[in-house]
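Only one chain comes next, encoded as structure tokens, the form predicted on its own.
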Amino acid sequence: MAEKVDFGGVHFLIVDGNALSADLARDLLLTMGAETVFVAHSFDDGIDVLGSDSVDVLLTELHLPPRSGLELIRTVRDGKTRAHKQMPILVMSAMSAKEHVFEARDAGVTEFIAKPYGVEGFYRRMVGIVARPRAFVDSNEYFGPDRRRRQVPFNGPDRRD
């Protein structure tokens, strides 16, 4: 854990139906220096918090029956809450098969961490989200953080103008 980031002024919201998992994430954030961590255990409770409190970073589980974390991500990215559309979103989920990760990425998630996760991996993702925000793409088909991670030369036409 080389890089130090002050999480004291960042307001987090954890949406996870599993109370133990939500408590673990909350405890990690508090240990890292966070002072404001809201916890919701359902999609609807999460929407209520997003509508009434100031939240800077959303952490969500994909499995939120009867709805889903993907629906929550799309609701935020579509601007259907009071939350900022460009809010960083971390998915914490045991549903870590490739298709779930790609669905989350295409819904506009900023980072994904598979459960069970380690403290260092969680910390690295939180530092990345808070200290190194990714550029956003706003196109007809996608709104969310730039999905490209690798810097590779590209010789084709630039379609983002």
The other form holds:
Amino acid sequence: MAEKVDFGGVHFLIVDGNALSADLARDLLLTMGAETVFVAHSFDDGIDVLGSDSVDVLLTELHLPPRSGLELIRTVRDGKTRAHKQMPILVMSAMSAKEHVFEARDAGVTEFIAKPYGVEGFYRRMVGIVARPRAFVDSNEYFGPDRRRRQVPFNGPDRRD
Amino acid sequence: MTVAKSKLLPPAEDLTQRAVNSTTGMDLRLSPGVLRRLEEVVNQSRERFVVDLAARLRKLRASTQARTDGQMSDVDLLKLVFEESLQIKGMGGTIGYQVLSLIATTLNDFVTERQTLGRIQFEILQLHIDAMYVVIADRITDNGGILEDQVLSGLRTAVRKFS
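Other form of same protein, the form predicted together with its partner chain, not the form predicted on its own:
What follows is the whole complex; the chain from before opens it.
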């Protein structure tokens, strides 16, 4: 029988200073069957929700002046919130130049979706981060999803336990 | 030389185990029916987005006038334009105004890390705002047509030449 994803029991948090964008993402999630979607419009409000409520998936904008979405991602990955350090984090941002994508990746983001986005891409990523969790790398310099998307032969020394 | 140790942790499966099953919820592959419902959600947001975008453009026009009148500094104007163009870029294409997002992207690239505006740079900035106004006023959706293509190409050339 074909696999399905039931978002009904998944708790989402959207952090986006743009109220309309946040509302749209929330409405899309509710249409996909989600029942619990928290919305925060600033870094501080996002931290408050992560500290007081049970959140399974974080969706964040990178542009959160005066703070940033990168700080929020690092705060989660450093284990400074109640949320699971390995929680899926989706960045949804108009700051989509290559350097911003690389920064987000190196901060430990699970997926990146550039604004403006289409509903198909949104759906695919939401299903992917819940149904196909990624292995994590824990090192002195990085804690986050394994950044290797392709299996490339490597002949150097093995540095992992 | 000290070699940094790193560990590969297995995927966290608890969320997957809770959400993935074979009876309830969404198919892993997006079905036409769900796609229609999601597109309907976007359609229902469209008018609110257009009203918000128009307000942002009015704010930008008022600010360029304030700069012309000497009531706003280049730094403050550039900061505002960076912020608003980023928002417009993110919002436009989401509701079908791809050409609006493309113009906003060019404008955002143009003002990123810029500290001052010469006469020509200020005119380029105004041209972007005027072009976005036309897109919203005339409800030019998708990528527009040949004319919009030419306008966008002209703006990009101006940005390249006078950045």
